[in-house]
Every structure is written in structure tokens, then in C-alpha cells.
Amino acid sequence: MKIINLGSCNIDYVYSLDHIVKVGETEATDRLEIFPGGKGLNQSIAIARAGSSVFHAGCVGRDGGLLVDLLSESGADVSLLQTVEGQNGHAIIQVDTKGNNAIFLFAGSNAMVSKDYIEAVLSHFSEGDLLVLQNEISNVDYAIRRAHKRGLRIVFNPSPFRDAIKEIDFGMLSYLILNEVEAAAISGCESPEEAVHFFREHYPTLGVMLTLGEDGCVLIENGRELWQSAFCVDAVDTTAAGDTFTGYFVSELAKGSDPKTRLKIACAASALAVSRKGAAPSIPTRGEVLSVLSRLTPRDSHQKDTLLKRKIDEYLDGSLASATLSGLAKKLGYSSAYTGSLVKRLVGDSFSKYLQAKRLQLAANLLLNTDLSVEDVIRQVGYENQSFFRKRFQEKYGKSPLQFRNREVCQNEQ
């Protein structure tokens, strides 16, 4: 299996600032650093440093010689790279004191990737080979259609996002690697959890790799979700974090690594990258990643789930008699469909079964600790159908409500 990355090559101009400049604001800086970059170049370097062979294709300007040299020195095959007239693509990057960044791009040579060139590049590859694509070059949609026709497996990173991406047939892709912002733009969902539900429902055969920054990532593959925590590091520059992750993920995919290994190594590589300055220069080698993997501390992967579980219980305990799935969905800010799947994942039961279990538990407590009649207990816990309640109570406790109360009281008196 061969890997071909058809992607951008940029020159990055990185300005260090106290904070990212806002609209209408002027901010002075006395530090400018120049780095090779571009999502395509970064990902090819990451693939190569992760230990896999990769062909890098794309267009560089006459001023892009340093980019070609870096790709070659990093282990990428540049024999398919094309030099064109005009200025190379470049990026202006702001980096604040916390390591956050804001970027704008000048396409330059990256906008000169023609359909004829794409045909020439793809002619060197065949069914089963991996094509990696981003959205910083021209004719991405054409490359996807032609690669799919040749039987290539396509890994697409839709960054930077544009509305035209929505017109792409995702059914032609093998994997979609995207972040929270891109997932929201494609799915229309406000939360990562709902986006996961969207992709599982609408693209059941598509592998989706959703990166969540400090919250780690989630892989949707073969109908399953696999969550991986991020690792704790001191962030210096997040510029190449996503590209490093993508490159390592693709490399491990080509190696045939199992999904859990893919995520763990990709997250570790990304963690090392954000602890260093620059884009391409920050990307670690596989040896560096493996040497620190056992020492990296994962962030609390259960923190968000614990908070959500607490919110579910707070809602049910506070309005047990009137609780509904739509009411819980409104409290959490999710759709009812997603909320139902979330409850199932967090508590192991459907919403109705979990609600019923809580109502029966409350009913048992009221029978033992109050003088309420059985009928009043039934109404207080939210059952309108007394026969239904009595049947469910009998199934859970092995006796009728009255038998339960009398037996437990007698045992306590003895």
C-alpha cells in the first residue's frame, strides 16, 4: 500500500503577540519567525517522521525551494511535486502567550493544482492505496472523484472549512478527519456529542476522526465509538497539532494498527508538537513519541461523562413525576434523539427504563419511610396507571407494594 498526499506547501510567517488581534484593533509585535508550513507539507512530514513512506504532490512557487528541501530531508518522496511560476502560498499566523493561534492564508501556488496535474499524479497509484487530502489546494472535489474511481482509499481533512465542502460526496471517502468547528459546520450540531450522533446516523460506513483539543478525540469506525483522552503538556504553539495528529493517524492506519493504538500514538505525537515552537519543526519523530508515551499523563477522560451523568440524575431526581426525554434534552441542550443515545451510553439503559428504575426506587423508599397510602405513593412517583406500576414493582422486588411495606416493617421491628 502506497501513501500519496496531495496537499499544500506554505511559508509561515509567525508573529508572537500578547493576545489574538480583534476586529478594529492594532497590536504591536517585535517578534517574527519564518517557518515552512502548510497543512499538506506538515502532514507529509508527520507521516514520514511517523515511519511511513509517503509521496508528496502539489505545487510550489519559485520561492518554495526550502519547502522541497525540507520534505525531502524529512523522508517524503518529492518526485511528483511540481514547481510553477508565481509566488508560493503563505500563511500569516498570530500566536498568543497561551499558545493559541489565528491564521489567514494566501493560496499562491496552492491554487495552481490543475485537473491535468491531478490526473498525472493519480496515474501512479492504484486500488487500495491511500490518498490524503486537505482543503488548501484547488480542485479538491475533482481529486476525490477521480481517486474514488481508481479505487483509492481517501482520507480527507476538510480544513480550512468552506461551504463548498458540503457539496462533496462523503460516501466516496474512507475517513474524514476534522475538528469541532468543522464538525459543527458540516453537521449543523452545536456539541461534539451530537456531531458524533449525526455522522453515525447519516454516514454509517464512513470512518470519522473527530479531534477535540484538550478533550482528546473520538473515532467512529465500523459502527463503534472509541474515545481517547488528550495528554497533559505545557502548550507553547498549537499550530501543527492537528496536522501532526492526522499524519500519525494515517501512518498507523497504513501500518494496520488497531484503532486504540492509532489514537493513542496520534494523541501523543500531537501533545509533543504543541509543546514546541513552529509548525513543521515541531513535529516529532516516531522514536521521540514512543520514548515518552509511557510517561505522558492522560487528562481525565471521564470528567465530561461524569458531569453529564450528574446533570441527568439531577434532572430526574428533581422532577421524577413529570420527567420526559424532551425535558431532559432541553436541559442538556441536545436533541431528543441524541439525548436518548447519550443516556443509553452513560447509564447502560434506555431513558424510559432508567426513569422507571428511579421511580420504583423512590416508591420503595416512600413505602418504608412514610405513612402514605400505596395509591398516594404511586401518584407521587409519577405513575398514572396503577396496574402498570404494581406489575413493575412486583417484577423488581418480588412482592406487591403492600407486601413489601409490611414485610420490611416486620423485619425491622424484630
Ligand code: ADP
Contents of the next structure:
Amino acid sequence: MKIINLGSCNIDYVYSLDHIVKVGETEATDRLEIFPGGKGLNQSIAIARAGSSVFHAGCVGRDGGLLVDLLSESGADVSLLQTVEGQNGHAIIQVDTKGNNAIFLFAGSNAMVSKDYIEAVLSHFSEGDLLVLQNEISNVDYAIRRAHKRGLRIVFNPSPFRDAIKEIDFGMLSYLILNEVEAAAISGCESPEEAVHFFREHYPTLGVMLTLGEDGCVLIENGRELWQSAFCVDAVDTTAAGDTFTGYFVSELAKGSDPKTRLKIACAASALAVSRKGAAPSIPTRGEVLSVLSRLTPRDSHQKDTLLKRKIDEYLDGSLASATLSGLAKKLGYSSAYTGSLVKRLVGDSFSKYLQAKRLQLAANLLLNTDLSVEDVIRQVGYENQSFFRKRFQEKYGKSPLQFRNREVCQNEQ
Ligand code: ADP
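What's the form predicted in complex with adenosine-5'-diphosphate like, now that we've got the form predicted on its own?
Shown next: the complete complex, the earlier chain at its head.
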């Protein structure tokens, strides 16, 4: 099984200035730094440093020699890379003394990836091989269609997001690897939990790898969700965090690692990347990742869940008699369907069963601690159907409400 990454190669020209140039102004600087970049290049470097063989394909300009050198020094195979006439894709970046920046991008060679070239590249690969793609080159949709026809497994990182991505048939993909911003743009959902629900519902067979920055990531695969916390590091530069993650995820996928291992290694590798400055230079090798893995501690991903669980309980305890799933959904700001699945995940029971358990518990407290009649207790905890309540109460406590009150009171008095 071979890995082919058809992606961008960029050059970042970073000019340091006292202030960012305004309309009509001319400013001089002698401070220029040149960095290799592009999501394609970063991801190929990450795949190679993660210990897998990768062909990097795409187009570079005559000025792109430093990119080709870096790719091959990092272990990527550049034999399919094409050098085209014209300028390499590049970014002109102005940075002022406060660290603010202004950037413009010139697609250059990255926009010269033609259909004929894609055909020529894909002819070297066959069924079961892995194609990795991002959204920084021309004809991405064509590459997906042709690769799918050849039986390649396709991993697509829809970054940077553009509306045209919505036209792509995700049914042709094996995996979508995306961050929160891209997930929100595709699903229209603001929270990651809702986005997960969206992808599970709309693309049940698609593998979805959603990265959540310092909150870690969640993988949806074969109908199951797997959440992984990010690791604690002193973050100094998050550039290439996502590219490092993608490269390691792809490499582990190709090695046949189980989902848990894939996520753990990809999170550890990207944690190391954010703890260092720069893009390509910050991508660690597999050896570095393995040597720190046992020392890394996960950030508390349960914090969010704990907070949500507390909100669910607050709502139910505050309005037990009138609580509804749609009322809770409104309070949390989610859809009812998603809230239902959230309750199930966090409390291990359906909304109605959890609500019922809470109502029965409150009824038991009222029976023991107040003089309210059984009928009033039943009304107070929100049951209109008295016999239904009595049946549920009997099931839970093995006694009728009245027997419960009398026995417990007698026992306490003895
Ligand atoms: P992108 O760079 O594409 O926006 P994310 O910001 O989601 O991607 O980051 C990708 C991965 O990098 C996360 O899933 C996480 O594992 C890791 N990561 C990002 N930021 C941090 C951080 N501050 N601390 C530790 N790990 C991080």
C-alpha cells in the first residue's frame, strides 16, 4: 500500500516592518525571512517523519528548489513532483513590531495542477493506496473523482474552506480530517458536539477526524465516536498543528494502527509541534514522539463534559415538574435530537428515564420530609397520571408511596 499526497508547496516571504504599509505608502525594510510552507508540503513532511513512505506530488515553480530539497531531506519521494514555468505559490507577509500581520497569497504553481498531470500521477497508484489531499491546489474535485474511480482510499483535509467544498461528494472519501472552523462551515453547527451529530447522521459511513485545538480531537469511525484529549504542553506556536496531526494520523492509518493509537500518537506529535516555533521545523520525528509519549499528560477533556452534566442537572432539578427535552435543548443551545444523545452519553440513560429517576427520588424525599399527601407529592414532582407514578415508584422502591413513608418513618423512630 502506497501513500500519495497531492498538495501545495508554498514559500512564505516574511518582511518585518515598523508598521504595516497603508494605501499609497512605501516603506523600506532589510529584514526578510523565507520559510517553506503549504499544507501539502507540511503534511508530506509529517507523514515521512512519522515513519511512512510518501510520494509528494504537486507543482513547484522554478524558484521552488528549496521546497523540493526540504521534502527530500525529510524523506518524501519527490519523483512525481512537477516543476512548472512561472512563480511558485507564495505568501507575502508583513509583520509589524507588535506582531500584527497582513498577508496576501499568490497561488502560482499550486494553481497549475492540471487534469492531465493528475491522471499521470494517479496512473502510478492503484486500489487500496492512500491519496491525501488538501484544498490549496487546483482541480481537487477532479482528483477525488478520478482517484475514487481507481479504488484509492481518499483522505481529504478541506482546508482552507471554500464554499465549493460543499459540492464535493463526501461519499467518495474514506476520511475527512478537519478542524472546528471547517466542521462548522460544512455542517452549519457551532459546537463540536453538534457537528459530530451532524456527520454521524448525514455521512454514516464516512470516517471523520475532527480536531479541536487544545481540546483534543474526536474520531467518528464505523459508527463509533472516540474522543482524545490534547496533551499538556507550553504552546508557543500553533502553526502546522493540524498538518502534523494529519500526517501522523495518515501514517498510523497506513500502518494499520487501531483508532486509539492513531489518535494518541497524532495528538502527541501535534502537541510537540505546538511547543516549538515554525511550521516544517516544528514537526517532530516518530522517535521524538515515542520518547515523550509516556511523559505527556492529557489536558482535562472531561471539564467540558462535567460542565454540561452540571447544566443538565441544574435544569432538571430546577424545573422537575415541567422539564422537557426541548426545554433542556433550549437551555443548552442545542437541537433536541443532539441533546437527547448528549444526555445518553453523559448520564448513561435516556432523557425520559433520567428525568423519571430524578422525579422518583424527589418524591421519596418529599414523602419522608414533608407532610404533603401522596397525591400532592405526585403532583409536585410533575406526574399527572397518578397510577403511572405509583407503578414506577413500586418498581424502584419495592413499596407503595404510603408504605414507603410509613416504614421509613417507623424505622427512623426505632
Ligand atoms: P488546525 O491547526 O488545523 O486548526 P487544531 O488547532 O485543531 O488544528 O490542532 C490540531 C491538533 O493539534 C489538536 O487536535 C491537538 O491534538 C493539537 N493541539 C493544538 N493546539 C494545542 C495546544 N495548545 N496544546 C496541545 N495540543 C494542541
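Please read these numbers as outputs of a predicted model, since none were measured by experiment. Numbering follows the first chain given and starts at 1. Take the two forms, find the largest set of C-alpha atoms that superpose within 1.5 Å, and that set is the rigid core.
After superposing the rigid core, the C-alpha of residue 352 moves by less than 2 Å between these two forms. Core-superposed comparison between these two forms: the C-alpha position of residue 32 differs by no less than 2 Å. Superposed on the core, the two forms barely differ at residue 397: its CA moves less than 2 Å between these two forms. Here the two forms are laid over each other by their core, and the C-alpha of residue 14 is off by 4.5 Å between these two forms.
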